[in-house]
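Given as structure tokens, the chain that follows is alone and in the form predicted alone.
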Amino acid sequence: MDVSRCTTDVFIIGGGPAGLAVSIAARQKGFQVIVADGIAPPIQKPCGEGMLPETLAALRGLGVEIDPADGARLRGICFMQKDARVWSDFPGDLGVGLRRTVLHERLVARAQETGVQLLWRTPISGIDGNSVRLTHGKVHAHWIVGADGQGSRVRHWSGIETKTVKQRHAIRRHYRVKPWSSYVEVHWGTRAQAYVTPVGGEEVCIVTLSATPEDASFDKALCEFPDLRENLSGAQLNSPERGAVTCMRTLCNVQRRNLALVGDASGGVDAITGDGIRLALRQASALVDAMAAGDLEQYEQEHHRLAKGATRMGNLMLWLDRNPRLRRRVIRAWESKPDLLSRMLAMHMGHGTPEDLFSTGARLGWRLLTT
């Protein structure tokens, strides 16, 4: 097929998980879809690789089944620092830790199965109204979707402005070692954080986070976590080290006329929330519903609603990172009342009401005053 002269219902720029999720959901609604990306799969991205139960449910809705045997089962999350630790199980089902490349391969296979036209190694040079410019020629599309990550060129071309950006520096490594826990571990130090995700029977993913480039050293960060360093003693490095900037980004808009942004291109939450994939999948569903209704304003409203909870959790995690004394008191409050952490985790995953949030926040505040 000569794509340089064709017309499609939906043209998606970016073939990562967010773009592929939109493509699959759009095909489920009967749209003709083209996805283009400048590189070839599997697309790699430095991330924590843990998927919440709700993320797995959203994938199933797209027809993508993740077998826990492909990775590692995750029971919940554990917060740790030098003098305290507290943990909570996920409400309902288990999560899964899974290499990002495996997830991407499953999404690509499902997109092909549904009839999405995939254009790999196909750079996009610009957009013009209802047209997407390729190296040779144009493709006309009723809807154009930018799913090209946090440095989105589509966002720049469309003139959508960023309101706020908070960023940190992340470095990821995989180690070949038997996981010592079935929980995602979040370790807090003085100048760095680390989070650990089992991603297989003999492999863990570790991401370190720091506020400044000067502190962005994996080995330097690891020195702050002696227990973690001991667990990794003698473990073999199982992948090249990869670094990235993780952002809390808010946009003025996520759509304009016939164009919409999704995933990291449409804003983002700090990696510590573990919410990036779940958020992108829910955005994809909302965007396709809005395209089917012919109203991208509907998507923008739902996008803002979806972002609120993730942003709230991200701001809490960053606040705890910046305030070690208060963080110690929060963790001790969670230790003394484990149901507080369980309820906060449940609300982060979409279980509960605004009244539940107020009640839990009030109870946590009282515990801080009395701890």
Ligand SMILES: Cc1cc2nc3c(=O)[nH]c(=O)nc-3n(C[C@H](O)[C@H](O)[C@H](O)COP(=O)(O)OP(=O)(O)OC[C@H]3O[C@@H](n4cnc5c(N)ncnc54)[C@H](O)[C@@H]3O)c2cc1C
Given for the second form:
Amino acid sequence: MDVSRCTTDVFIIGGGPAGLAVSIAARQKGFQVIVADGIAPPIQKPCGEGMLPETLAALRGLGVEIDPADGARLRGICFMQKDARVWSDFPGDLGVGLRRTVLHERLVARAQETGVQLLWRTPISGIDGNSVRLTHGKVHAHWIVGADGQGSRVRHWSGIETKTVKQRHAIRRHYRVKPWSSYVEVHWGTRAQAYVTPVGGEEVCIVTLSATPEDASFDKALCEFPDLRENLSGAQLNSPERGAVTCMRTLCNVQRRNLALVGDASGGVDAITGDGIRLALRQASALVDAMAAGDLEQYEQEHHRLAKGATRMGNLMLWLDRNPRLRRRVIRAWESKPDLLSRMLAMHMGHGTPEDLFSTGARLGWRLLTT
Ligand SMILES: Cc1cc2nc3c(=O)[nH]c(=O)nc-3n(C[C@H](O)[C@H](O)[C@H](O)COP(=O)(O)OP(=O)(O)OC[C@H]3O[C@@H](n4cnc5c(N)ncnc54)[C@H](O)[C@@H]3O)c2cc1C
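Hand over the structure of the form predicted together with the ligand; the form predicted alone is what we had up.
Up next: the whole complex, starting with the chain shown before.
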């Protein structure tokens, strides 16, 4: 179909989880929607592939059912370091570890079902006011959405500035091996972190994270985690290794006139929070509500509110990463009072009140002083 001279209600640049979620939610509200992505599905992206229970609930709201049999059930999170280990179940439902390509296929299928016009292998080269520039021609849109990921060019074109950014280096691998745990394992070492997500009956996804490019070698990172190395001994590599940068990024704004940014384009949280996709899905729904109300400032306020909890958890994780002695004490405090970790996890997932946050923080502080 020739779209080069058409008009639409919503034009979305980027067909990753954020862009597709906006497209489905916008179709559910009756908007006419086009999504363009420079590549074709199923789109692969280095990711820890952990879907929190709230991520699954948000997908359900879009009409995307994830069958745990497509991946692996996740009970909760386990933090581990040389001399300590502590775990907590997710509050309420289970999570799912799921290959990123499977998630993408499901979102694409749902977008097609709802009547989104999908343009694959269609890189966008610019925007002029209400128009989006394709290789051949332009499309006129009432709303333009930048869902083009962390290195967003839409953010650059629209002149929206980054306020803060902290980045780390990540490597992702899949191994063919029976998962040895139904928890997402976060292993903490001196120079690197590794987190393990079961993503199938016979497969695990592993991401290593480090602050500097020098430490960002998977094999070097693995040397810090003998238990993990032991579990992987003899296991076959099941995908090509892929590297990425993960960022804590905040922006001055996430909208301007008729344009809004969503997902990683609109800022992001460090991969260790396992929260990027949940955040993108919730932003998508807030953005479509704001478009329906004709007021993108409403989206900006909600975006700010949604980012708060995830940013708090991301900063805590980075702070623990930088301070090994304190981290040891925090993990010991969690070990001796496991409900502290459970409550923090529950708050990370949006359960609980500011008072809970205060009392949990105060109890953790007291344990740190007395442990
Ligand atoms: C190492 C790592 C581990 C992670 N682990 C987890 C996890 O366990 N759980 C979790 O929830 N989140 C995790 N995340 C975060 C999650 O991957 C991101 O938050 C999520 O991918 C954001 O989706 P998005 O659609 O905003 O961006 P993307 O997935 O990056 O999609 C952007 C799309 O835009 C397209 N595009 C870019 N420029 C253009 C253009 N000019 N024209 C057309 N198309 C364009 C790209 O081709 C791409 O398909 C992790 C991230 C990293 C880096």
